[in-house]
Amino acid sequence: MNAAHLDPDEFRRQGHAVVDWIADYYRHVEEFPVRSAVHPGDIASALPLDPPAGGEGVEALLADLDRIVLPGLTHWQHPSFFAYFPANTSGPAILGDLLSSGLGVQGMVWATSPAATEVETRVMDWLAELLDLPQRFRSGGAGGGVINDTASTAVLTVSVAALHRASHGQARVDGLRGQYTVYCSTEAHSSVAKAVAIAGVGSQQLRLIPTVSPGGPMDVAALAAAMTADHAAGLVPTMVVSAVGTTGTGAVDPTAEIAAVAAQHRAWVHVDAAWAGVAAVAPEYRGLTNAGLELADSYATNPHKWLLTTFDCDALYVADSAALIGAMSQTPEYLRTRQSDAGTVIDYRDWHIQLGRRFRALKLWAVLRHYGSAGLAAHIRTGVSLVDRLLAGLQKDARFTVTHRQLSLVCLHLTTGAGLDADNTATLALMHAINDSGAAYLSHTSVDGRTLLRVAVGTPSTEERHIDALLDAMRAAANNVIPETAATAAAAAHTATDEPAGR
């Protein structure tokens, strides 16, 4: 084959190959597998070791995807994915990330394309209307919003600006010295470990808080002893991470008491709400994801996992840019233009790590025009009502304790007849079954050494349906690591729900 460019004409027929694939795909997808069942080596060995001398039509990839690459994936989107929080996308995203891909613009600085960079802060101005935010997180005063690739990446870009404030700016000059500290609860996502030890703070100085309840929220009074102890040491105490919805559990950080603390140490309170924080979408949802983000500098949440936006699409708001671009901000002559010397525009290359950044928003606007404000909140009532339907299914069997609650996530193990599953062996067991059986897939956690199984649910095509059929691979799953009679005795003692944390 020539191995030209593609032309209008030839372009448009291999997209139009490529747009029927994955038509096709969304179609079959419920039939595939949830969970991969190759092993390691297997994709590569199927690949040539060589890359092909002449070119390929689109027929050969496509078919090259059907007999070597579905079998190696691990389905997302399928709609018995309960294993990890969803990784939404949709139609309307998927067509905005095909335009942000046609249109190949690089939007490092407004000059480079300035409908990206005007696009982008109206459209994180929608999120925010449409999340309740507050005000001080609008492109209209000192603060506003950024897209990021993930909550790592914001948590990372936020750390470097507390230092920055914290250091009166000499930290990008003299480097850190070990003398700042940064805080959150034992169960924070791990990517506030991965920042500090990237930012160069140290993992010495990362301060992990306790929990008021196993898999619950921080701790605030051991958070206040900390910082005290800290700052009488002569350290400086300088970022605070609130956790609204964590990973494992869901659990979620009373931000207004952080908040509270941290101000008498003049520390950097961030909200990491990657997953909950779309949840606001539903109005009944904001008191309790938006408690206490009046007083928070930063706040970060994730379209890319319950808001039906492709991945990646992470959205950090900062209540005041200054410390961010002055964290960030390098300028050589072959990035000035006149607008940015002017100050009359927003440079996004100074908002976060990366110089060059592509056109994010696309995507996003695609999804917030599509379904609109009603839409979005639908699709989050619809993950929390199926959850309420799984959680009236394990009611009915002795057998599994629910432990932790929180919208859509359901947090649970197995009680044998004799009492809790001690070593963990049976919850394990069953989970194992399910996954390998290709049926659905589920994960675990740990919570004071006692290993729970994670459903969370979120994917725009499950139904009820899909709830009735988890139930019945959980039951027929556990009827071969505990009998359903030796749980029966143990009922009169054992109620099958403890009582689950939050909603």
The other form holds:
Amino acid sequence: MNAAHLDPDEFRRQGHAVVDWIADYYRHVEEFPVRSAVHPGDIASALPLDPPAGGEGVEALLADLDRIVLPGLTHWQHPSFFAYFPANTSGPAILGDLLSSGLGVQGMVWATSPAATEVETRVMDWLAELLDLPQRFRSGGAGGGVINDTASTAVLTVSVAALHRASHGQARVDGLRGQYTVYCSTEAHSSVAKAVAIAGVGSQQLRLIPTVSPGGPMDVAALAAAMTADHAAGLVPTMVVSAVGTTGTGAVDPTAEIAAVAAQHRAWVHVDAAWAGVAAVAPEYRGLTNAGLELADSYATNPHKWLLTTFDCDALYVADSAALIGAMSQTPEYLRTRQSDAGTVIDYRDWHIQLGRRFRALKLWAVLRHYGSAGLAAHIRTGVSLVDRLLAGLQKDARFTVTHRQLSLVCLHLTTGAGLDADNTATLALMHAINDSGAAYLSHTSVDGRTLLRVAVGTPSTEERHIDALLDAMRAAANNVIPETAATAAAAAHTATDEPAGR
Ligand code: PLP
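Could the form predicted together with pyridoxal-5'-phosphate be given as well, to go with the form predicted alone?
Below is the whole assembly, all chains and molecules, this chain first.
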């Protein structure tokens, strides 16, 4: 063996050092500023221009992680990380990922590692059961689940399947000729626009349907009108994306009503529940997250956001895999196997874009087994109750106007003494002050020209004290942006009329 390769004993020694390093990182993660304060180029300039000629031990790598890399990281696992949506990881997920890496198998077709396929099928059925997804998304019938890297890949994949179905298989032969249309609300994630561009539908064929209220759910009457107009113009309404938990405000589109409209055109319905979907592990949220799913063609949620599973892990379910396989399958001689030819096995390479595939199911399996349904539901409930606490604190201060609340997400803006923070500068200044301090990290969105701060809770280590510290930091930053006395009267009048949308 090449002397540079690690023998099992040396691998064990270095592996223990790496696991120790990760454990220490988690012990101390709270001590870091949440957001990295480095400037562009700082990290690159600290790295040697050339790789080493001789080998180095893992100790040198770990030393550089401490010295160079950690200051350049924004700590997504920090308990005061409230930006974007959480990107949960957890001990079981890390170990499951390590095992997958250690096995190093490719599960592209059943025969290249039967266990990789069959564990994934079972784990996806488990997740469907935990989320109480409709039977049509379980394996054993026409449908089933597959793990993708991201929700973006999922929506691109089902776009291609929807085009395949709408074109009766011609799209993959003739290409698209500008006649297919896709629909989502103005609040849908940008991955829909990206999928439409990549799939060749063309951005002019993407219809952004208005919402019934600012940052709210899709206006289904407007959807119906747009689909009817497109059909009358000779176009083919091909797919509607229903968002369950929009990125900006957490709005939930009415999937059942959307599906009823889509059915008139035989259009595919994809439900993008990337963040909110996993809340269904707690039965009390299923009314919110699962309504109408029995009418959807596909559904995606990300255990890598709020379900404790290290990025990347998107769970995509389809009611009927035929369109997916019809659109994706390419079978050169070198990929043929007896089992595939006999049609007795699942070959996940035909369910998504890439050929090679990691054994991602291992980390999800590890998470589901470690936490069990009770532990997963407890994690979701903690995030929601921490936001209850945050909301109670925010509502005591008339300078904060909460506009939206959904599960563990809150959106708000500042209200100044002159009424609304009309040009958004005070709200943005508050966010920058908190983020620059390193004490917490928030992100923002814009709804109808109004800048909203988003506080998304869900990191496993976040406790009540972190919420209280965030409230303190927000009040202190607000003092610098708008004096409390000047704001109180106008803000109080404003918040009294402003009930947050959502749960
Ligand atoms: N859909 C929604 C509703 C999201 O909030 C996000 C990301 O935040 C995505 C899709 C994209 O997720 P991914 O990073 O898995 O592509």
